[in-house]
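We begin with a single chain expressed as structure tokens, specifically the form predicted alone.
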Amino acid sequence: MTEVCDVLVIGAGPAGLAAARAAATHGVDVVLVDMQARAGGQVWRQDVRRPEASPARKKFQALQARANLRWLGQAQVVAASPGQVLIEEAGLARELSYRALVLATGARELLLPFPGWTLPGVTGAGGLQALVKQGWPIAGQRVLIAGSGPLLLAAAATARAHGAKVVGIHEQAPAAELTRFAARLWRWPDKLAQAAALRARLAGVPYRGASWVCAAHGDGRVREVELETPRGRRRIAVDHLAVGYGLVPNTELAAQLGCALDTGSAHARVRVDDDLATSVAGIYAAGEACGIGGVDAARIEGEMAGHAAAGALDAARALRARREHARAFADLLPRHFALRAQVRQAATAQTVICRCEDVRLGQLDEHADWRAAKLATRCGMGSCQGRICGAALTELRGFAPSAATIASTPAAPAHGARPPVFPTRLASLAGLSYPAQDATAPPR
């Protein structure tokens, strides 16, 4: 049996929560879906030791009080076509049809491999935050944070708040760029205040520019980090290393739905117009899926998309100026935190690139593109479906679509995106009446 709703919102982070609230205020029937048990997404992930501090909690409680909103937690979309999705929840499959859809699928961390990055004790910077908030013991451990972007400060502050000894924050961008970035924050007072508050919480922790990880060393788990610094290479003893190079938009579901993607930068994002409508009628996108913009942009775009999906375009358009202001901040990030070539050169021929299928970088040298590499080595064909190694190889080898804009259709999706969106049971896929493959579409 297929359930029906007016507006379906996928993702319950800042953008999804704002979209669901905005749509629900117009009296339409809204369904909010997220793969986590609690709303908040990555940025507002609940801290099990400080549940009262979650900004998502109050917003979510207000949403749950509405009679026209249904919450599906621990549920994930495994297949989709315009007007209909297949959701797996608690091991059960259910079909849901919608009149309008808001994609608030967020982003994932960009991880760039280096020798030793698969050692136990090495995670992403965002990954460390998620682990610690879920109760992973970090108190008393020596933690080094490295990579690029504002996430490093947030990850370090979370680790320190839970008792970790943060031995240093190492940012690959030059110190002069960090100074120029800070000098432009006056246009966004909230961001300036947030940065100052984080730095105050990290008083005494060294924050070094032009410094990046070359390798991690250890026997059975990480023991030392090897860094390239303006004063030459040095080693630092650690118990945990967290390295992240920013975020990458999650576009897989949009691609399966036939939404056009913009590939003007290294990593594709969902193409939207000024009303946040995608190229597929009735489907909107908001937040990081449209390009990394931070929590403020996500909240505003979520609200815009929710209004638009409910048919209230005037309410959505009234927020355009605020969106432009928030997106202007996002434009600063690639300018001041551009990755230097040496970061991409840290991986050697023996470095594992695809952790799922145990594929090393040297095995990919003879392949010209992503498709050839997948067919010959199974790189990207494991349980993460290329979400980690695919983004890394875009940076390391330029394995990305070459067209400026990719227009996809459900029959010929962009980037080879096919169901399932996430690994699932055959019984779940059998429950979907998925459109037949277009016989004229080129093979992938």
Ligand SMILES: Cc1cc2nc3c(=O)[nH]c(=O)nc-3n(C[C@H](O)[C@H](O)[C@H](O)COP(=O)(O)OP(=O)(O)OC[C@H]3O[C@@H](n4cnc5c(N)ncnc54)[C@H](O)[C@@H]3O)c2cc1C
The other form holds:
Amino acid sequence: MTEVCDVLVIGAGPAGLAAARAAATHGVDVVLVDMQARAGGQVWRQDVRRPEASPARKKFQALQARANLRWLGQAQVVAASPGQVLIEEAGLARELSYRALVLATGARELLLPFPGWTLPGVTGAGGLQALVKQGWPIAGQRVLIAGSGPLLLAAAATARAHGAKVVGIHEQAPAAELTRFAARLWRWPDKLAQAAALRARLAGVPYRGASWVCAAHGDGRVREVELETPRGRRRIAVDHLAVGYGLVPNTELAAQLGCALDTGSAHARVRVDDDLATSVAGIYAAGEACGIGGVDAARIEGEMAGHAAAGALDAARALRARREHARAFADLLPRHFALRAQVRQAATAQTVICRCEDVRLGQLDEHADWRAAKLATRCGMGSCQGRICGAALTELRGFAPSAATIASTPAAPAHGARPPVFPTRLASLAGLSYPAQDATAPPR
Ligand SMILES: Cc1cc2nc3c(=O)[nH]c(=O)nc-3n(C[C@H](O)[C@H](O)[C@H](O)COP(=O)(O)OP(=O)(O)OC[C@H]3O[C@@H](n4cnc5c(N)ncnc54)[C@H](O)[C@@H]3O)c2cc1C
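Form predicted alone done; form predicted together with the ligand now:
Entire complex below, previous chain first.
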């Protein structure tokens, strides 16, 4: 039997929580769903050492007290069509019909492969942060953090708070660019305060610009990091290496729904208008899915989208100026943390690009685009479904995995991202009335 709600919010990060709260204040029936067991998303992820401190906890408790809100935790939306979604929860599937939808699906980390990146002990910067918050033991270990963007500082501060010895933070952007970025922060006092607090928590940890990872070395696990620095190549002994090059919006569900994507930059994002409406009627999007903007933009956009989805456009529009201000901060990030060509050249022909299917960069050389590479090598066809290697190949080879999804329309979803968006049990899908794909449609 298909369940029904007025407003469905997918994602319980800062954007989704704000959307659910705003929609619920208008008395409509709201469902909030997230694949994680706890609400909070990436930035407010539960930290085992500070279970009470999460801002998500208070927001979530207030939400749960509302009779018109239902929470579905540890529940993945694996397929979506206008008006209906398919959710997998504890190995069972359920269908849910909605009147309006808010996509608050967030972002994931951009990982750029280099020799040794698959060694045990090497993770993404945000990946390290998530692991450590969930209790992964790091105390006393030497950790080097590298890549690009403000997330490096946040990951380093979390690792240090859990007892790691952070031996250095290596940012690929030039030091002068970091200074220029810091000089612009006065317009966003919260960000300035956050940056100052992070630097204080990282007192004594070297923060180097124009410095990037060329390779990781070790036998069985990472032992040394090889870095390019303004003073030439250096090797640093480590127990753990965490490398992240910023974030990539999660647009798969939006593409499957036929929502138009903005493809003006390397990684597509969901296109929204000033009311956060997507190109499909009744579907709104908020937060990182609409472009990397940080937690403040996510919260404001979530609130706007929640009001709009509940039909309260005036309440949504009252927040426009705040949104513009928060998004102006987002515009600084690509300007000051633009990736230099060398970080894209660290991978050699022997470097594994697709970890799920064990595909090396050299195997991809003869293919001109993502689809050809995928069909010939199985690159991107493993359990991550190209979320990691697809984004990396966009950077390394200019392949655009999202290009195949752009022509998607509600009327012809088979031309876009195909369901399920995550690997799903056959048993979960059996016997459901979810709209089937057109078997005659050409494959992607
Ligand atoms: C690994 C990582 C660590 C980060 N750490 C920090 C930090 O320390 N400080 C900081 O300021 N910013 C951090 N960020 C940036 C942060 O993501 C944003 O600033 C903010 O959390 C964005 O909020 P959001 O609600 O748009 O997305 P998110 O917080 O990413 O929330 C999206 C939610 O959607 C859920 N979701 C996605 N798809 C589905 C689906 N199909 N079915 C069900 N649920 C789904 C996810 O589980 C997630 O909970 C981090 C980002 C990443 C990727």
